[in-house]
Structure formats: structure tokens, C-alpha cells
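We begin with a single chain expressed as C-alpha cells, specifically the form predicted alone.
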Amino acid sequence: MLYKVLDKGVYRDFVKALISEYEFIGPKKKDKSEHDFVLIKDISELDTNYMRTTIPPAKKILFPPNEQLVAYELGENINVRSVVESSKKILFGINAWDINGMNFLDEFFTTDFIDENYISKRKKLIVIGMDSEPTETNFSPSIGAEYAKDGFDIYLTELKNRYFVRIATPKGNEILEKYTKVNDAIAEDFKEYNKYMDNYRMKFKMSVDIKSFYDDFESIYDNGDFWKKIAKDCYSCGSCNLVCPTCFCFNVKDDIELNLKNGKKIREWDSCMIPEYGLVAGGHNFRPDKENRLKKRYRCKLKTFIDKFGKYACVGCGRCIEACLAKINIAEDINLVKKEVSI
């Protein structure tokens, strides 16, 4: 890791140069309360002072909601070809918890099987992170996700008259050397940065008692009354999955043209919370009720990948809390597990 400082006087010129040279994805104000990460053509469109983005930027870029995987032609011979589409992009202004969400997807899509569609996009993505203000539902410090130590090329933290710059890759260093001028960080810069981070962490108002969840979860796993109480208002709509930075479930379907000779396989986001997710041929459903589905979701987010990757499949961003029509709150439920076991 290299540590530099970027003067605020040259910041705008740096960003303008990147916008002119790259396909530049950054936060743009969508309405009074939300931003979206979209293609930025001019610096006037860029607004890094955001709190809410409904769909996580890295997830929709690297793992699109709808993506062609295969094209095929049917005839005397069957021709099948993989479709892998990617282009060099800059993802600018992504915050720490969404970077950590992307880091989780990196592991998922490269551990048991190398997903070429995902990894081809990831290799060409230049990531420039920035801190953003947390929402009232954000509990990422409890998960250890409010700070990103890797997964980015450059990370900018705004101080009084300069940006504290962490450079994690040679690619990031090359971009800074090519498009702007930076100086080595000195002791005073580190001191101000540490003070900023201490104050920044105090802005997160929600917290969870996650320390003993791994064991406590097993003790209430078969407690049907507890899960009925937790899931009683769930609509099984899947909104929580769609806005989650780490949810990876997908369905693959065939789209065949009317001539019955050409077709393609499409991957699209799916949700483990909808009733049809566990339905198989013959009419059997492995997850027939909402209590079971919610319980499995919490297990996936907070236990399964501790065993597999040594990390949570949750970054504490709080999007699922805001998106849930029934106001189910994963943070409150984590604390309820502790309370239930302690009674």
C-alpha cells in the first residue's frame, strides 16, 4: 500500500481527465433521497455526496441483473458459443462497504468455479473508492466493513484541503502518475486521517451484537416459534435480495427465437426469499414456508460463509432494512437472537 496526498485544487482536473479517457461510472443524484451509479459524461453530473444507492454499484456492473451467457444455433449441427462481454471501466466513488461486498463476490465467483463472465469484467474494472455518509440503518462497523483494506486501486478520503490517498495496486499508481500530481503522505497527513476515521466511525448509529451469533444461531435454529415471530410479516417479495451487495442467486433460462433455430441462455437475478425458489420438478419445494426461507437467508449471510471464506456475506449496509415492505430489520433480528439465547 502506498500513501499519498492529492491537493483539492487539482482534484477536479484529475476527475475530468478520467471522464474524458474512460467509460466512467459514478454516483449521480436520482431524486431528493437517492443516487444511482451511472455512466458520467461530464463532471457536473458527478455527485459524491451521497448516502443512498438502492442497487449496489459493483454488483450491477460485475453481475448484471440480466446477462447473456451462451448463444446457440440449432440445425443439422448444433453450434454453441460462450458470450463474454466486458470493457474497461472506472468505478468512481464507491464506498468501503460496497467494496467489501464486491470482495465477497470476487471470492464467490472464483472459488469453486471460475465464472468467466464475472471475472472478465472484474479484471477490466478500475476501482476508485471514497467515503460516503452512512444512513441511519447502516451497521457496517459491527461487521467490520466500514473500512476497505483491499479490492480497490485507489481510495480517496477527503480531509480539510486535500485528499488522503491509499494506492493498493500498480494500476492505481499508474493512473495517478499519468493524470495528476500527488505527494507522499507525511506524519501530519496520517494524524489528520486517523482523526477523520475516528470521527467517521462515530457517525454510524446502528450496531449489532454479532460476536456470539455464530453459536447462538444454532441454539435457536429449530425454534419454530421464534422464526414465526421474526418472519410473520414477510411478503416473500425478494426485495432484500435484489438490493444486497453480496446476494448471488441467479436463474438461467432459454430464450429461443420464433424460427426455432437460434437461441440464447440468459442469466438473471433470482431470490431465495420467493416461494418458487425451492420448487423442483414433481412439485416438491425444499423451502415451502417463509419462516424457513428467512432462517436460511440469515444463515447464508451470517454463518455459512464464515465457514467457507472466513467472512460474513453481509456488509451491514442496511439496504435490506430500507427496502423491506414489512420493515423486517436484520440488525434487530441479530440482537434478538442474542436476547433469545440469554433469556
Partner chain sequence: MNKPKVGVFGFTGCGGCQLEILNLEDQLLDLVNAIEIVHFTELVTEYSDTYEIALVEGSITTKHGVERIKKIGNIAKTIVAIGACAVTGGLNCLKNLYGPEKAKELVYGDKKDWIDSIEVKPIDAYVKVDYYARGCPPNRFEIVDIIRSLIVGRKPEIPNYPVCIECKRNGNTCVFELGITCMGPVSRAGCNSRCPNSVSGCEACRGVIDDPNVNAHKDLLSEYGLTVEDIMEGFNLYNACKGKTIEKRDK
Second form
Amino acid sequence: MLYKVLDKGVYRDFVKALISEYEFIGPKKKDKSEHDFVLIKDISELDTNYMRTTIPPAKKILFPPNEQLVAYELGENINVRSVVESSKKILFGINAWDINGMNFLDEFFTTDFIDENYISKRKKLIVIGMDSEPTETNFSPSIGAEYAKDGFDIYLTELKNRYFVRIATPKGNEILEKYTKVNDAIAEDFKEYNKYMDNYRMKFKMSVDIKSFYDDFESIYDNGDFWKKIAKDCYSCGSCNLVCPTCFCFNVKDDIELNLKNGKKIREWDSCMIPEYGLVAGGHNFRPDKENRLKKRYRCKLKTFIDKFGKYACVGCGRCIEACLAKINIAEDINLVKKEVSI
Amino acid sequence: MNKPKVGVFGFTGCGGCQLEILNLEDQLLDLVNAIEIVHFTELVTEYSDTYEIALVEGSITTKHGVERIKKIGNIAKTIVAIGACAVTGGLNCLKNLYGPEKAKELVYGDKKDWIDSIEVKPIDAYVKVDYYARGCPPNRFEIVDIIRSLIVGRKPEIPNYPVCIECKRNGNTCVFELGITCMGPVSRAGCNSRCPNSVSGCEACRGVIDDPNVNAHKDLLSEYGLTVEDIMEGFNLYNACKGKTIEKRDK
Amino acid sequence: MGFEEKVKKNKNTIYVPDIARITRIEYLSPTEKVFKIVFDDEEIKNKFEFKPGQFVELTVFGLGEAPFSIVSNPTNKDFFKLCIRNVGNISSALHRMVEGTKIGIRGPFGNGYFPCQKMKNHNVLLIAGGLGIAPLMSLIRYILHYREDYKEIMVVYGAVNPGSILFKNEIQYWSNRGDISLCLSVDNPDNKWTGEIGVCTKLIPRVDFPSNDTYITVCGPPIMYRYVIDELEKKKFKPENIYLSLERRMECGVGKCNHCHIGDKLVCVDGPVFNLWEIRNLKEAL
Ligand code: SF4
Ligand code: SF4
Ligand code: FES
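Mind sharing the form predicted in complex with the partner chain? What's above is the form predicted alone.
Every component of the complex follows; first up is the chain already shown.
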């Protein structure tokens, strides 16, 4: 990691240069409540002062909701080939918890088998991070995701008249050298950065007691009444999954054209909260009840990947809480599990 | 592969569903290459009684209609109901809320007895329907998918999950956030979340999912100042014929 | 960054099937057929190796993909066989197919398989219910191929009725061999049936293999497992020696789509065969 500072006076020119040189994806205001990460053509569209995004930016780019995997052509011989799309992009203004969410996906898509469709896009993505305002439902400090230690090329933190710049990769350094001018950070800069981070962490209102969840969860696992109560209002609508920066479930579909010759396989986001998720050919459903599905989601988010990667598959962004019309709240439920087990 | 013979039939409805097929444009040519259309009310006048697949639009509202649909049921191997009217009875079902006699009177006054009009029912009240292309209008790509599935020999995949899934895939801001109410969480997807995409609430035109959480949705809508009557109206717009099932689940 | 060194260059991604041909179709019962499959490409054919209990993802172009476990003997290198029940879109399309049809294959998949090496010099008890005999066939055939490496072998197989017993010819051949004991049971006998009647779990108490010298493999419909395990535990067989093959919905086969997960495990990469110790605390598993 290199530590530099960037003068606010040259910041706009730096960003402008990147917009003109690269396919530049950044936050843009969408409506009164949300921003969306889209292709930015002019700096006036860019609004890094954002709070809510429906779909996490990295997931949207690297693991899009619909993606072709395979193309085939039927005939005397069958031709099949892989379809992998990737192009060089800058992802600008992504915040720390979403970077951590992306780090999770990076690890996930390269474990056991390597998912080229994801990783070839990832390899070409230049990530420039920046803090954003947390929503009231954000509990990322409890998970340790309010700060990103890797996964980005450059991370900009806004101080009084300059940006504190953390450079994690040679690529990031190159870009800074090419398009602007930075100076080495000195003790004074570190001091102000440190104070900024303390203040920033104070902005997070929600916190969860997750330390003992790993074991507590098993202790409460068979308590049917507890889970029924929690899941009572669940619509099984899957919104919580689809907006999650670490949710990766998908279906694979075969799509043949009406000429019955050319076809493709595509994947599309799926959700473990809908009844069809556990349905096998022949009609047996392995997870027919919504409380079981909710329990399964919590297990996957908060336990499974502790065993696999030593990480939570949750970064505490609070999107699922905001998306849930039934007001099912993972943060409250974590605390509830703790309470239930300790009395 | 043999080209299956297909008949397209219209009952009470606006005819828009058949137009939806004609709107296929670039896929239409492939479609007519893949199947043989032997009957199409909106398109051709010739008439045939041999077909394997019947695509049926509209709801059954007359005695004559009952006879016709039963005849189609006897001939076709596969029946596909197209559009909300055929699938759930659709908007036409609003008539049933008044009772058939009262409705006739309201519309036709003292000439009401001249009219052949019975209680509105979806076509599956009279014949076994194999597949449903829901929606008002139905999604034309879904109609193509059903036909294609029948040709290649698979069961068409018709979603039984809520509109919210598609809405989120499309990255929409939930309209509730913008103060608009939506039937998405209990309504069947497959429309590619058409209404929320253009910032208006879903009206459940494809019917409700198999296991909707109606109580939760009533609670939610009432937070937005809607009464139970308003809510039922929301359900009824396209689901009045199926309204009873919703009430039952509610208990 | 961590992910970069893991990336290797493949010609094809993990989602691209290799083209193969159905070279023979054998009729087993009104609902089951066995498909013999040969890869088009010589190199792929030679590279393809599997262990008993593993499965492949089979693509019917235009319809989609589904997982099937391999039933043939792993020592056969030129082809492999799948036993397929006509229950879904893909399987019913396969049942309509004729010999020579081309399909797509990905795999073999599954890091959890029946440990046929570890089982050497021990007794092996194989318990199957219904179609559950299919994944075990590959193991049984392997064991019989190297028969002298194993001690006592016993197959307990339960079916709904005599007509639904699969692999009848082969079972007949086993009983002629004399070096493998066989317990067949049906729920609904016809008047010619002379074997056992009722669920196959009933036969377990009669097994007299020593608990410390026996490997057990179980495969059958989901409801069967709990009863079988109860009986096995009564006999004090060790959980780490009891191997179960589990089924879940699968989409990708490569640990990415997450549909096959049970508790903290994925059936496609951690299984499909698990030992009882591994899944003991996965309350959803059984
Ligand atoms: S928890 Fe909420 S968002 Fe998730 S499926 Fe249930 S109702 Fe939908
Ligand atoms: S707008 Fe409607 S369909 Fe979309 S997420 Fe909200 S409730 Fe669901
Ligand atoms: S089948 Fe996709 S993860 Fe196992």
C-alpha cells in the first residue's frame, strides 16, 4: 500500500481525464431516493455524494442479472463455444462495504472451479473507492466491512482540502502518475485521516452482536416457533437476495431460437427465498417452508463461509433490510438469536 | 421435426392478445416457419377444424362461447390460454361483482333479455388448459416461448415467483420507496416487471402466485392508507373471478 | 490481489459441455432406461475418468441440463452409462431419443464419492432403495471387478414392486456368482414373488458384519435415509464408515449456483457422497 495525498484543486481534472479515457462507471442520481452506477459520459452526471443504490455496483458489472455463458449451433455437427464478455472499465466511487462484497465474490468465483465469466471481467476492472454515507440500516462496522483493506486499486478519502489516497496496486499508481499529481502523505495527513475515520465510524447507527452467532445459530436452529415468528410476514419475494452484494445464486437456462438451430445458455439471478429453489425434477421440494428458507439464507450469509473462507457472506450494507417490504431485518434477527440463546 | 398445426381463437376480450402475436415482427417469420397456422380470427378468414395446439384469447361470457370452447377442447391436444381474460377471466369478471342479471340491466337496460350473457368465467372453467400466458396484454415473448417449448418438447417455464424478482433484476427503485403502492410481492412474474419499470405499481394482471402472503400485503398496503376495500379492488381488477380463492387463503 | 494467481487459462469455461453421442439405449423398466454414452473427441474420451458415485451434467440442446450419476464400471474407459428415470423435462426428452443422438456432457463432478480404495480388505454393505441402486451400480461393478480385494459383500435392495426392480439380469448374474449376498425386498409383491416383503430397512438387523470392519453405502429416496441410519446406528456401525449419496436440485454442478446446498455443504462439489459424520450436524440433510 502506498499513501499519498491529492489536492482538491486537481481532483476534477483527474476525474475528467478518466471519464474521457475509460469506460467510466460511477454513481448518478436516479430518483429522489436512489443512485445507480451507470456509464458516465460527463462529470456533471457524476454524484459521489450518494447514500442508496438498489443493486450493488460491483455485482451489477461483474455478475450481471442476465449473462450468456455458452453459444451453440445445431446441425450435422454440434458447435459449442463459451461466451465471455469483458472490457476495460473504471468503477469509480464504490464504497468500502461494496468493495468487501466484491472481494467475497472474487474469492467465491475462483474457489473449486474458476468462473471465467466473472473473473475475466474482474481482471479488467479498475476500482477506485470512496466512502459514502451509510443508511440507518447499515451495520458494516460490526462485520468489519466499513473499511476496505484490499480489492481496490485506489481509495480516495475526502479530507478538508485534499484527498487521502491509498494505492493498493501498481495499476492504481500508474493511473495517478499518468493523469494527475499526488504527493507523499506525511504525518499530518495520517493524523487527519485517522480523525476522519473515527468520525466516519460514528455515523453507523446499527450494530449487531455477531461474535457468538456461529454456535448460537445451531442452538436455535430447531426452535420452530422462533423461526415461524421471524418469517411470518415474508413474501418469499427474493428481493433481499437480489440486492445483496454477496448473493450469487443463479439459474442456467437453455434458450434456442425458433429456427431450432442456434441457441445459447444463459444464467440469471435466482433467489433462495422462493419456493422453486429447492424443487427437483419429479416434484420433491427440499425446502418448502418460508421459515426454512429464511433460516437457510441466514446460514449462508453468516455461517457457511466462516468455514470455507473464514469470512461472513454479509458485509452489513443493510440493503436487504431496506428492500424487505415485510420488514424482516437481519440485524435485529442476529441480535434476537443472541438474546434468545442467552436467556 | 413436424410443424404442429396451430389455431388461434378469440372469445370475449379486446383482441389485443392476438395483436400481440402479430406484433412479434422479426420473430413472426420464424414463428410461421416453425408452425402451421390453420385458424387465426384476427388474421385469416379461412377456417379449419384440424389443429393440435389451440391458443385461446378472451373469457367465456355467453352460452354460445361455452359451446365453442368445448368444441376446441375436443379437437386440440394442447390448449394455451393467452391473456388475463382467458386465464383468470380478467377485467370482464368485474361484471360478476354485480351478478349477471344486474349487470345486463345496467348495460342494456330494458333490452337485457335479448342478450346472451352468463357469468364470466376463465376458459379453464370449461376445458383443461395446459399452459397459461398470463398478463394484460400477455408478454409476446412468453407466447413464443410456450410455442417453442411445445415444439422442442419441454414444459414451458412459467414463473411462479413474484414480480419483485424481475423488478430487482432490472435494478428498479421499489415504487413503495417513491410512495406508490404495488402488487408485485404477491403477483406472478413473467412480464419482466413492466409496470414498475416505468415507475408505476404492479396491478397483478398475471394473477397472484401460488402461495401469496396476502395478510402481509394487506398490512403493508394499509400502512399506505389503503383500506381493505381499496385493496380488494386492487386484487379484483384482474382477479375478480379468482377473488374467492384469495379470500379463502386469507383465513 | 488474491484472485489473480488462481486464474488459469482454459480453452473452455466450466459451463461449456463436450459433445457426445448416445450409442445404445437399454430398456430397464417402463420408467427407466440406460444410456451408453461416448464422447466424439478422442482426446476427451481418453481423459474422462470417474470414480463410483460421481455424476455428470447432461445437456439436451434446446431444453437444458440435468445431473445424472454414472452407473457403469469405472474401469471401462471407452464409454460410460447413465440410468435415467423419466421424471422431468430433460429425462423425458432423453427417453424419446434414438441411438446416435448427440448430447452435451460436463463432468465428471463430485469430490465426494464412494471410497472404493479405502473399502479394500473390509466388508461392504450396500443399501439401495428404488432408483438409488443406480449410483451404487458403478461401485458394485468396480468391487466385483476386483473382487478378491474385498471381504464379504452384501447388497440390500428394496423396490416398490417386482416390476420396478432395475438391472434384473445383472442381479441374476450376481446371485449365480455366489460371492456376493443379496437381499431383495418389495413393498407390493405379485403372486410370483418369493422374496422379502416390506421396506428394505427391515433387513438391516439381520446383517452380521462386524461394526469395526465394515463400510456401508446408502442410496435411495430422501425419506429412506432416516430409517436406514437408525437401524445402522443400532448396529453400532461407525458414522465415518457410512456413506450416503444425496440428491438436491442442481444447476451448475461446479459449486457456483448454490442450489444444491445442504447446511454448509454443496452436494455438487463436497458430495454427492458424504459420510454420516460429515453431515451429522446438517439437520437439513436427512
Ligand atoms: S425476507 Fe423480505 S425481501 Fe426477503 S423474501 Fe422475505 S419478504 Fe422478500
Ligand atoms: S416496485 Fe413492486 S415489484 Fe418492484 S420491488 Fe417494489 S413491490 Fe416488488
Ligand atoms: S449445482 Fe450449482 S452449486 Fe451445486
